[in-house]
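The chain below stands alone and is given in structure tokens; this is the form predicted alone.
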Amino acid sequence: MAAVQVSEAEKVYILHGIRDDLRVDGRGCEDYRHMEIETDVVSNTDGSAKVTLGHTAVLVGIKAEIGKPRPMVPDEGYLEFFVDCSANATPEFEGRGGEELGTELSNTLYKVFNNKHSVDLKSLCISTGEHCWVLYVDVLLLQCDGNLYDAISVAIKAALFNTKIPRVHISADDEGGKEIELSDDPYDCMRLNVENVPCIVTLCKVGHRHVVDATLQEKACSVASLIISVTHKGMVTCTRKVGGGSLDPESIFEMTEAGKRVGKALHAPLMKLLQQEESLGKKHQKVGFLG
């Protein structure tokens, strides 16, 4: 993940605000910078958002395609991920430098998503045994400024909720096999559910606290992270350990606890957001490069 240099004197100063909890921009520990979501941004994608997180940026893009059930869930459909770390985020990522981080994201991703508690899979089966529907998630990574977990996250959040799958007619050939047809009409389309989807919250250890929404600043005098997916009635369905130090029980319990009240209170403003952008329809006003 890209990195900064931070000196002593800097660390000490980032340290203390912590302590106090008032951090660098004002901000205290567990606030999130200024977030700005917008969905139905790429044109030739069945579901897409980006998400800036101060300066942070996220863009994803969800396309579905028929594919065949896996063999241990033959009455559901799937998800895959893939995440590309563009160099244009960071010159660490030029060449194969972002390769490690994208499998990295994807591998947590997966863990997160692609379940029944937050997807309803069931949903996305066409025929038993023989058709699902398989979403394919891709996330690119446009600029790089810490706390890259949560911003994907509610990227995906947002581009679940855009996608329109199109309704499937089956019906059955001369020979007795099923045909499968799509519909052309833009509103006879399926929605999926995204109410169970979960945010990720991560939480860096600085000193003897934690911080959520970490700058790059805040990362580099960070000892390790936790990383919790959490829907919207604060049950945590996933978590991780990430960065080279330890964590004690008590520091893991506090910031567990501390995760499941910042990932429970998101959800309510987000799909607010969501539904109200929803309702504006094409008269909602596109920002950034993508207007």
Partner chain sequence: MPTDTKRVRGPELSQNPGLFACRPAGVVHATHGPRADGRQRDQVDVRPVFVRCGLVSQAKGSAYIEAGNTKLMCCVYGPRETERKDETDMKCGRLTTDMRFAPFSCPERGSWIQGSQDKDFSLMLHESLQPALCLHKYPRSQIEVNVMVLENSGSVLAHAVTCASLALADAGIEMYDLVLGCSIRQDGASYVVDPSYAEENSCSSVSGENQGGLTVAFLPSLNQISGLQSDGEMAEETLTAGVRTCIEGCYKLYPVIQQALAKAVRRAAPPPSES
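We have the form predicted alone; now please give the form predicted together with the partner chain.
Only one chain is given; partner chains and other molecules are left out.
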């Protein structure tokens, strides 16, 4: 991630503040920054969402294509994740610089969604063993100000909610082969149930306490962070320790418990907001990229 240079005095200042539950911008240890979510921003995709978390901006576009199912699970579709760190975010990402970070982010996303309940993959099947829907989830990092995992997971949840997959009918044609017909009505589409899609919470260990949604300065003062992805029921789908430091087992238990609490609380307002935006339909004001 783009790193900032933080002086020793500044580190001590941040550390002492967090010890007293007061961060540099006045938040508490478990508060998020101001988050803005907008769906349906890119018209060429089947689903899209843009999330701005403080100064971090993430754009997710989902395209549904018809492909062949995986050999081991012929009656399920699947998702493919790809994270691209745009050179707009920092000059370090120019060329192949952002590739390492992008691979790390997409590998974590594969792990987060690697369970039976997050997305109903059986609903993505068209005909067993031959055709299925493949959802290509492409994440673009526009601005990088810390806490990429959280912003990306919220954007993916919003984009999946917004995804409209066209309905197809399989019919047998004259030679006995199968023909795929797209329905004529552009509004006849299938929506995904995103109730169980998890959200990722990143907890950074700073001093003896942990903080949620760390800025780049706070990250520079921490030795290690724990990424935990939580569903709305409180089930944990993926955890990962990142960073070059080690953590005490007690800290890890404390951080998992806090992460579960914060993550669980994130889902209800998010779903409410997405449903509200959806219900406005044509009337909702498009903010776009410059608002």
